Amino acid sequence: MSSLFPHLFEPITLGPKTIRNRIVSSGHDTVLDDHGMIGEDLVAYHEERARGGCGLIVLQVSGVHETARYTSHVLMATDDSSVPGYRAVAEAVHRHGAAIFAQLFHPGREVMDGERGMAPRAVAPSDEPQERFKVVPEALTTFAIKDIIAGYASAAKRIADSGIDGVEIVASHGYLPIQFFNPRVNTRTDEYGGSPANRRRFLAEVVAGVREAVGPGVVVGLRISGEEKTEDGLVATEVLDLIGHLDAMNCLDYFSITAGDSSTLQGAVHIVPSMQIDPAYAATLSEQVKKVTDRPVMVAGRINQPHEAEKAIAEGRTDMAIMTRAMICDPAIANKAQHDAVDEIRACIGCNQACIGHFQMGVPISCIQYPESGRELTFLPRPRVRTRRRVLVIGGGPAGLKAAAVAAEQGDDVVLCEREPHLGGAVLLAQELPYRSEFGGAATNLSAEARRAGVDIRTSTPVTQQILAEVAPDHVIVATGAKARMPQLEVDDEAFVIGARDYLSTQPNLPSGRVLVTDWKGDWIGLGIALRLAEARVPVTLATAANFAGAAIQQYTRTLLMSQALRAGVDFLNDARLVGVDASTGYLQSTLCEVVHEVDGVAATIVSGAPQSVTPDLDFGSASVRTIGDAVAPRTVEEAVFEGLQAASSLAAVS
């Protein structure tokens, strides 16, 4: 038991089934299946997470009709042809001790894509149109509905019979049972709409369904948004009389808690929260939960760090604590805080670029941090080295930090030379950003992670022949990023104009006046920069050459960002490009056409452009190189950690 957290670490009973600890890693996409599939990469994903300590694992959606095809990569549970693969992963699990269970589902209106490119069909309780996917659904008929109900059951009994732990029926986020209890959105008159008993009448005959398709033996729960946060969502009363409902029909064993709604792009973002939002806000709405049931409740939302787990659950706000994001960056997070080795844990810093955002553009997932997650059959277990030889690491931002741990990790010697008395590279300007704060985890943790590898750092050091004669390196891992350059421009003597990477690091006074903010790529530096300045009260126009402001920044961190920056009164212009300044007039070209937009008022001009890549000027004699990062090609610290790992597990092939 830990000393540090003895309420996460104390075992809890969900019906029928006691979980080692309150530690879940919670349904959530993965694109690792194998043609809809589980397949190896899915169940190696998964057992790597029950080998770091976790609880209870809860697989994604499973899809339980054939009008449950949500994206073109969802499990299907329909047939028997998904036996093995379940099979497979509950047996990968249960070796290291966790408890497993799949999640049973049905999008409705909610369906991200359709057929080989084209729209989505969808079917819902009315034709209601979403918003998001700009999806009009077709209202399903009282017998597809019937239908759809014995497919939830068939599903879970053929899970079950798998050898899966439990099953945890989707209410959650606008699909499709919540859907028919939504009175905004289910605007039918027969038995399943109209009045709240018969809008409860789909989720309460889907309940019923699945326990008597699985019997007592298996654990059945229900996740749902405690409140939807959205136009036309439900909010936290109505949610919780339908707990209420449901509880009474002693069906179901723990509820599990989340917020947000996938109709409406202010709905979409507590799906999987950012940096942004607070840690572990959620549990305002578990905490409202419990009050209305005794059943165990766990709850999702930003819970990062086993100390806030720890206090939600000491504070009687929730049972279970959802981590799973956190294990994602981190598999063995369990395993550490149980032995009270949290300065050992990578914690993630809710950037959402590589998990959610990989899921939404259909690619498998991984973490920005920690590029095995994803990759387990690839990198996993870490090779040792048959040779130990001498590695020199030229640089210390993201790529050269992870270079230099994975190979002194196998077992090479490694020496990094970073030639800033500091370690982290541009992942310390981006921390300076508005709501960025926590990027600067990635440089903390990937720093921490060299130095316990053993690696030895050499900070205020530019590699010099003199020091590549005195290392002798073997080998050599070329990791020295990317500088600043400003763009071919007319500029007036009289204007301002300052680099967005000059003006982070030095944050100079700006002369009074309109600020004009250029931007070539959409990312976070154009946006973040143009919020804190209007956050200051200083007037601001954003300039893109970008289709629209934030368009490389994942979906739900930029609709926060974008929310904030209206409210604060940003101007907007995009597909632009800066071609001149004077002293009070900004020139942007169409990236569109002939069109040249005039910016007035302009008394300073902060230009984020194209970086390029920096590379020594060294005789590296009989040493093999590698160059990775930025200084192959600029783009983000994803790339850069990911050509880090391979750099170093190149090595481990070699020896």
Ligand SMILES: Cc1cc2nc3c(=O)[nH]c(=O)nc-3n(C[C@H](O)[C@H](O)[C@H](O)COP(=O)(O)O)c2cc1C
The other form holds:
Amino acid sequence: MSSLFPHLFEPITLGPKTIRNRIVSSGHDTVLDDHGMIGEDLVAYHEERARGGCGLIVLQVSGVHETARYTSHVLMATDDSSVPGYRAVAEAVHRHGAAIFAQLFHPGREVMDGERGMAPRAVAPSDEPQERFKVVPEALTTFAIKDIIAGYASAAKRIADSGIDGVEIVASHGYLPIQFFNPRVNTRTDEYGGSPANRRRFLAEVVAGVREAVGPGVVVGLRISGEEKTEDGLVATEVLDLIGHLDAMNCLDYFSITAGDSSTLQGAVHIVPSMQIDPAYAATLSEQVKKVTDRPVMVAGRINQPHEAEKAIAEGRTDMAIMTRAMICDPAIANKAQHDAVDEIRACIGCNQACIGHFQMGVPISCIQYPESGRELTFLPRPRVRTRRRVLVIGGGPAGLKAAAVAAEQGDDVVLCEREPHLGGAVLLAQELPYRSEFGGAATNLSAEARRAGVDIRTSTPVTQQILAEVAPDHVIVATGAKARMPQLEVDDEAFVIGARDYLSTQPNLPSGRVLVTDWKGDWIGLGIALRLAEARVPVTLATAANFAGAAIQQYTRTLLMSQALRAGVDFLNDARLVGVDASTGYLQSTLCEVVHEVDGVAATIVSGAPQSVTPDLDFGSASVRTIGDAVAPRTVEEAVFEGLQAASSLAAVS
Ligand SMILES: Cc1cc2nc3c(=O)[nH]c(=O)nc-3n(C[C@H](O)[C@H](O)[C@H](O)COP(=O)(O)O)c2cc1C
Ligand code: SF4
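With the form predicted alone already on screen, would you show the form predicted together with this ligand?
In what comes next, the whole complex appears, and the chain from above leads the way.
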């Protein structure tokens, strides 16, 4: 048992199954399916997390009925063609001592995609419209309700017969079972609507049917939002009452507690809470659930580090800790915690960019800090080079750090030179933005990985011909990043205009009056600066050349930032590019047509423009040279780190 985390590594029994520790990877849709089935990518993904030491893996949602296709890539458990996939992933996870459950899912009206790009079609208890995906569902007939309930039971049996240890009924986040329970969503007048007992009926019949189908030897759990945290959503007292009734049925082995609701942006931010939300915040909900049931309870929500998990369990607020993104980011977090290697943990920073962000784009999930995630078959296990070479990495931003760390792990001698005194590149600037300080963790993690791998890191060292001659590299990786660029503007001599990067790094006093922040991309820079100023009670207009402010930010992260900006009083102007500034007016050209906007009373203008790649002018002699990250084309940390991984991996291929 770990001396640091005695509660976390104590085994726990859920119904008929004992789990080796309290660390859970909860159901998360990876988009790693093979045409709606579990294929080798998904098996490799979960095997890596089981190898990393967690106790329990819950597979992503599996549709229980033809009407449950909420995306075009959802796993389906509706017929026996799904069996080999469940069997393969169960065997892979069991090989490493972890347990594995699967989620039984029907979205009801929460359908994101229609067939081949058509508008989504959905069924629900009633035809109440869904705000986020703009769905008006079809009210279910009683016959269809019975058919779906039977679908839960038959899917559960199929999954359990495939060797999966348990099934988890998804009643969280406003999905079908809880739509039935919510009187603001279910307006039926038959036996499935009206009184609380009638609104509980669907879920109660699902729970009873599933238990009967799988028998006593398989774990049956329930996932539910302790509070839906949105207009018309369920509040804690309603949920606790429901849990009490379900508990009394004696069919369930555990409750998995989360927060939020899919039907509105306000509720959906809690499905995958981003860095603005405190670690382990939903333990206040699981703590209340523990008062109404004696069965084990687990909770999700930004439990990123083992000490947070240990604390919540030790304080009796939960029995198990869901650490899902923590393991997308670092699959070996459990082993590292257990073997006193906490410093080696690559902590999730809650950016949401490559995990839920990718899911929402319909592409396989990954992690900006650890692009091996979701690409296990391509990049793991790390190869070893046959002959040790000298590798010079120029630039200590995310691209260079990742390339250096991986090349060194593969066995090459790596020197990394960074011209600035600090490592981190663009990450250092990003962490200066409000509510984004955690982003700095990406630089800390990557730097630590490079150091541990034995990279010879030289800061304040611009690469010169002399350094090249001294290092005498066989391979050079150029990761020199990007610099700020000011767009072509007509600027009056009396105007105060400053680039966003300069503003963030020097934090000058601005002349008093309205600040116009202009932003070409719709990312965090413009929005973050505008928010900071507005929170300091400075009048601000944020003009973006994107369709809307924060358009390039993952939806949940953006929703939280935008609500803060709205509360702080930021004025918005969309689809507009800055063309000129005089003493007190900013002139913006619409990106849609000939209309010109004038923003009056402007005392200062902060311009966040498109950056520009930086590449060194050096003679590399006979060394192979590869340029990566922003030095190729300015993008985000995700592409930079991925290209670092690719560059180092390709070096192993030529050893
Ligand atoms: C990419 C992604 C997909 C998700 N899909 C599901 C899902 O299929 N079923 C589910 O119950 N929750 C899903 N979730 C929510 C997670 O189970 C979990 O509750 C959430 O990530 C918060 O926990 P964390 O802070 O430990 O990541 C998903 C989360 C992510 C990041
Ligand atoms: S992409 Fe960001 S939020 Fe997602 S797992 Fe990685 S660090 Fe965490």
